[in-house]
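This document starts with one chain, in the form predicted on its own, laid out as structure tokens.
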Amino acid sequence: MNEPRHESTHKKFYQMSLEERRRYLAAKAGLSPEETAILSGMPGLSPEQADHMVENVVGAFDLPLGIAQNFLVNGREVLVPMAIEEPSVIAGASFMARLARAGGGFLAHTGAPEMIGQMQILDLPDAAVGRMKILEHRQELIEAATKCDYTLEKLGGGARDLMVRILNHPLTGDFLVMHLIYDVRDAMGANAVNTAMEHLAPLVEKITGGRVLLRILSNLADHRLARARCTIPLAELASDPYNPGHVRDDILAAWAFAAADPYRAATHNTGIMNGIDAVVLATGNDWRAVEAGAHAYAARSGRYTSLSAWGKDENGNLTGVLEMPMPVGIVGGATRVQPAARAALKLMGVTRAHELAEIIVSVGLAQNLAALRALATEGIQRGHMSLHARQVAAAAGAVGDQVEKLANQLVRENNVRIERAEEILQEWKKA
């Protein structure tokens, strides 16, 4: 299926002018003029709004906001906003989403929105006895944690489980770590979990006779996993002069490299996070927490490896799966303060946090395939540098139509360097 075309211009999305794209999105997603203006960066985050978000504010920092096309997630068409400075990411994700549509798009699902709160308990005369005491009061602690947030309890959230581990370190000797499993509904959950842990600390000290030190959320949100899978029909991998079977097999070999070697896995997973971080950032979520959880999850076996898995089905089609923690929300924090984040959520048609997580993990899988396919065919630099050439042209001083013209010449010369771009501009001026 081809990229959608604007009804009035019959252009592909990337061929439209900025104003045509905005009109297309407004019509497609039912955006108001105000929301459309916000997505276009006008007025954007004001210094006054920024001043309420962080300290020592002097202004706001902008990133390009693009729209990934062609995504079909659980049978629903999705326009995906991505905030990123890196060229080729949005184009790559859009192209792979188009290939995935031929196999039914992305099928994604999530578990319950449960986050983990950790409590460190020190100075215990007997760690094993302290552990048993906490477990004996398990139900009391769960009920107390749930009741400390009336709004979340009313929405059906709250504490779900509690577990205790004994750890040891030469500096501390034996100590306990209590995990509180907390359903945070449509929030990311850091504030709710941290509040619950603070509330429980005096009660745990009374029960154990120990001293509570740390009580804080864990970003290894392995109770809040998001999963996506796709099937790419073999014929969709054909690309002159590359045989589709060879492309598939080389994609699998490239993935196997990442699965076997942590040095390669680090770069492989960066490709996944290129797509994921861009959507997380565009929707006002905490990309640092998502990054930390993803990489910790990739090393859960004791060896860092690929987050994704690729294979082939009985018909020879390429299949891909991505599973990772996805602690994102649609209420609270920057998702409510940042105007562009609110508009981005509306653009996506997202009304629940699990829907957002399913879209994000699908984008990660698409971006992973884009990188693997490029590596298995023409190499990662060819497509990337052709898009990077526009940045170089603009940095050299090209304006208006000069940018595309100069970028094309740099690519033809296979010399995408700012020094050459400046030389060409000088030649044009003399001419």
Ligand code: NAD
Second form
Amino acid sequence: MNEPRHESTHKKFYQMSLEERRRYLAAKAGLSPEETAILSGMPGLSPEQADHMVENVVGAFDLPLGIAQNFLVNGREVLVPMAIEEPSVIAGASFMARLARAGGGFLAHTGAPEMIGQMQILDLPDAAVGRMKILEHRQELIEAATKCDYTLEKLGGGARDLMVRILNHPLTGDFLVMHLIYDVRDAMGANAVNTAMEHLAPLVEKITGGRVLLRILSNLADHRLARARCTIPLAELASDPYNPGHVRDDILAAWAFAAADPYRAATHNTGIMNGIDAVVLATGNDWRAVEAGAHAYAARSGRYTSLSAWGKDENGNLTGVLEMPMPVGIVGGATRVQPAARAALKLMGVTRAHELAEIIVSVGLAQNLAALRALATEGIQRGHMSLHARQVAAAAGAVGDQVEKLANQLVRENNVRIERAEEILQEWKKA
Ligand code: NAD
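Let's compare: the form predicted on its own is above, so bring in the form predicted together with this ligand.
Below: every chain and molecule of the assembly, starting with the one above.
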């Protein structure tokens, strides 16, 4: 097992002190002292930087940043930064990445980084004729859209295709929706696409004689899918007192529940998004866009279902696949402004947006397995509660060594509640 260990102490990553972890990361990813400090939250996003990002700024808001271990993505070792407040997510991802590693790790790929821009065209005497007119000018519109972002054009991006649908609503009658497929290279692309759509609007009005209303990107980025798969060797699923075949079959039954039921699928997909959002956030990307795209994609058949699929191969090993829209960038938006996002990309050794998408979707698959495995064996609370107890202990006012001691007592008492934590702290004070 290729678990990371500190070269001098031989401790595993989770056993290292904060300072040891930082030194380990700096050495492993070649981070400068400044980058290491930035990942450590010092100095972090300054209020002045934040003031340039959004409105009415008073400061910045912190989240824990942890590094998931054991990830092998397309044969490459990856340290995965995860920004998340929920305990057990980073541990779960790291553990499942270790199981997947025994089966060769994660194989992931993406298609072209193509986003969809939408344009709504109203007030047409004949929508079918309006549609034809736009299609007759297809090439001209594609060229005009590409020309409006010189940088993207130079990098090989730009508009790729155009399609037009006729929609109807009682409020508006027939109207047209034009989709522009736009290759945004290494950007997330919302601004690039929105700019192109606004640029095309007068041209489309002239062509159709209609009135353009909305010109905006669609977050159902189903031209920009990322896919990951993994194989977990059966033996890796052994979990005392459960035998591996039993664990695998119950994982499959748990997945079938999500595949068949939207109520279960919503929570199943939350498990996936626990992993995905944490990396999306750590790299300064738009997690709302990724969330919206994921859930819209999960409902693409008309019924909301699981984003992942689990099965078994001819040797009885567990196999998993995850496919979903992944509109993430490494340039533009907050990815350049947020110092920690730059350091996070460096830590991962990512130089192209598709590499980031491939890592993120692998983390989503790992996280999904962590939840399924826990649910199909001892239940989610046992592992979660011991980590949650530390948060409760800290919230009750425990400091230093008290946190671990108090958390242990709360778990032993099977009473992980803030009131009880405060009570114990009071008792300790009196003693
Ligand atoms: P952006 O406009 O800041 O950066 C993209 C631009 O960077 C490109 O247009 C291009 O000119 C330039 N560029 C330089 N090098 C590039 C490269 N290698 N690859 C691609 N482009 C390169 O950002 P964006 O990615 O267009 O938009 C992302 C932002 O838009 C995010 O902050 C997001 O939150 C926000 N946003 C999202 C929505 C939504 O619905 N999801 C809507 C509006 C805005």
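Residue numbers count along the first chain shown, from 1. If you superpose the two forms and keep the largest set of C-alpha atoms that fall within 1.5 Å, you have the rigid core. None of these values were measured; they are calculated from a predicted model.
On a core-based overlay, Gln426 has a Cα shift of 2.5 Å between these two forms.
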